[in-house]
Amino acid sequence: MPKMPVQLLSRDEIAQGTLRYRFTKPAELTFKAGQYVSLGIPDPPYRDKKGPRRPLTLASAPNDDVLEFAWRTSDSAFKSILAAAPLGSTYEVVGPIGTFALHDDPTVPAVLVAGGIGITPFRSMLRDVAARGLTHPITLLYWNRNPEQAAYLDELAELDARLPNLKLMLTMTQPETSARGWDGLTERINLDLLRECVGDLQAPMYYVAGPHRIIVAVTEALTVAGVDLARLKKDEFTGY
């Protein structure tokens, strides 16, 4: 794939520890929602044993003119360098890569569970939906721990207003640290709770994206269900 140039246009915080960042967008990249890229940094003036290039969920949607990514802050050398780099400053993008994707069917209804910063495939689906007018049934469970640490939660809970079809639930494991205070649900993601958000869990595609933990529950609580696992997707976050 060849390499492709974009200019950083901005970054902010968008939610506890979890930065926004925009990139130019190349006008031959063309993508489906919930796929990825590697963002790479040319000669870039410290690395670490990862190296100069990440792979990174698009959060952006595929008719948006910029590309959006966002992650939680490390002091990893690649986070580092692009935490301090000035506005304009050019890297390179290879991709599109991935085959996660909402599929095509709309009788079919999604079930979208996001652990964290696990969000943005999301993000990125459900703007597309939002801008195509797709008609499939979609519940999309957010597990965090508080929801100062909830990345995109206004823009999501517009886009619930929006969306005749999309049923979104939040859940917040640790409500005890939130300044802002939280009445809803605090349930680690397991069987009860998708039972609860979803109903019938023999209809649904599944797609999962986030930390490992969250990989594993929802694929243990399916298992337990007798839910045909060919009919899940995964996209493991691993940190970087």
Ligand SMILES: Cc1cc2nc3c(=O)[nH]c(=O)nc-3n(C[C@H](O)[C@H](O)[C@H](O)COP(=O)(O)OP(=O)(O)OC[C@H]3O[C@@H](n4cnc5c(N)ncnc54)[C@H](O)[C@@H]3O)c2cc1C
The other form holds:
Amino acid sequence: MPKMPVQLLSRDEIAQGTLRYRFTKPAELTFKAGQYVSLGIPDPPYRDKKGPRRPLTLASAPNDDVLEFAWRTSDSAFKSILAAAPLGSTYEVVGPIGTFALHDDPTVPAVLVAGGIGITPFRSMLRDVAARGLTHPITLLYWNRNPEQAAYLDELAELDARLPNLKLMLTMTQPETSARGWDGLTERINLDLLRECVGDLQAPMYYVAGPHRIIVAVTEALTVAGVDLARLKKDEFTGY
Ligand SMILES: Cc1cc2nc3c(=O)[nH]c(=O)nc-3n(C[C@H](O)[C@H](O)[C@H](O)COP(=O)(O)OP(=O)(O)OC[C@H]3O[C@@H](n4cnc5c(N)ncnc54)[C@H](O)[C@@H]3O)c2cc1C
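Having seen the form predicted alone, could you now give me the structure of the form predicted in complex with the named molecule?
Every chain and every other molecule in the complex is listed next, the one we just looked at coming first.
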């Protein structure tokens, strides 16, 4: 796959410890909502042993004018270089990669389960659903420790108000760490919570994205419920 140059347009903090980056969108890059790319730093000023590239989900929708990513900050060389990068500097994208995309049949409900920064593919999918007027019944179950750490909360609330077929369920498992306070769900992702949010567990297609523990939690819950695991698509964010 060819390397496509992209220029950094903006960088801002969208949740505690989470930065959003916007880049120019190469004309030749077409992708499906939910896919990822490999983002690379050409000629990095310094390196660590983890290298100058990362697989990163496109948080923007295919029709958006820019490429958007969101990632948890860390002191890796890759993220430190990008955190200090001047606007207009050039990076490279390879992709799109992956098959994590919404099914076509709008009569089959979709259950999207995001753990923390695993919200990125679902932000892309929901923007795409809104842009294309898709009618799939969708439940988004979004787990975080507290609201401060939850990226895209305002935008998701706005999509929830706009899309009649979207049901947004938020769970914050450490509400005591929030200065804002939280009086919604606090359960971890488990079978009881899925039953409460979804109802008939056998009908939907399931999509889970984020760190390993959320993938395991959803896989185990659906296994116990006797759901055919062919109905589950996983997007594991390795590296966390
Ligand atoms: C399909 C996919 C999509 C992803 N999408 C997102 C996203 O949208 N947002 C997001 O925040 N993250 C995403 N990630 C995770 C992302 O690629 C990074 O792994 C993560 O952000 C941690 O990067 P880091 O630089 O902070 O951590 P680091 O620990 O510095 O780097 C992690 C990377 O280095 C590798 N690594 C770790 N230790 C070593 C070592 N000793 N030697 C060599 N390599 C090592 C890991 O395998 C991993 O690739 C995604 C991952 C995958 C696979």
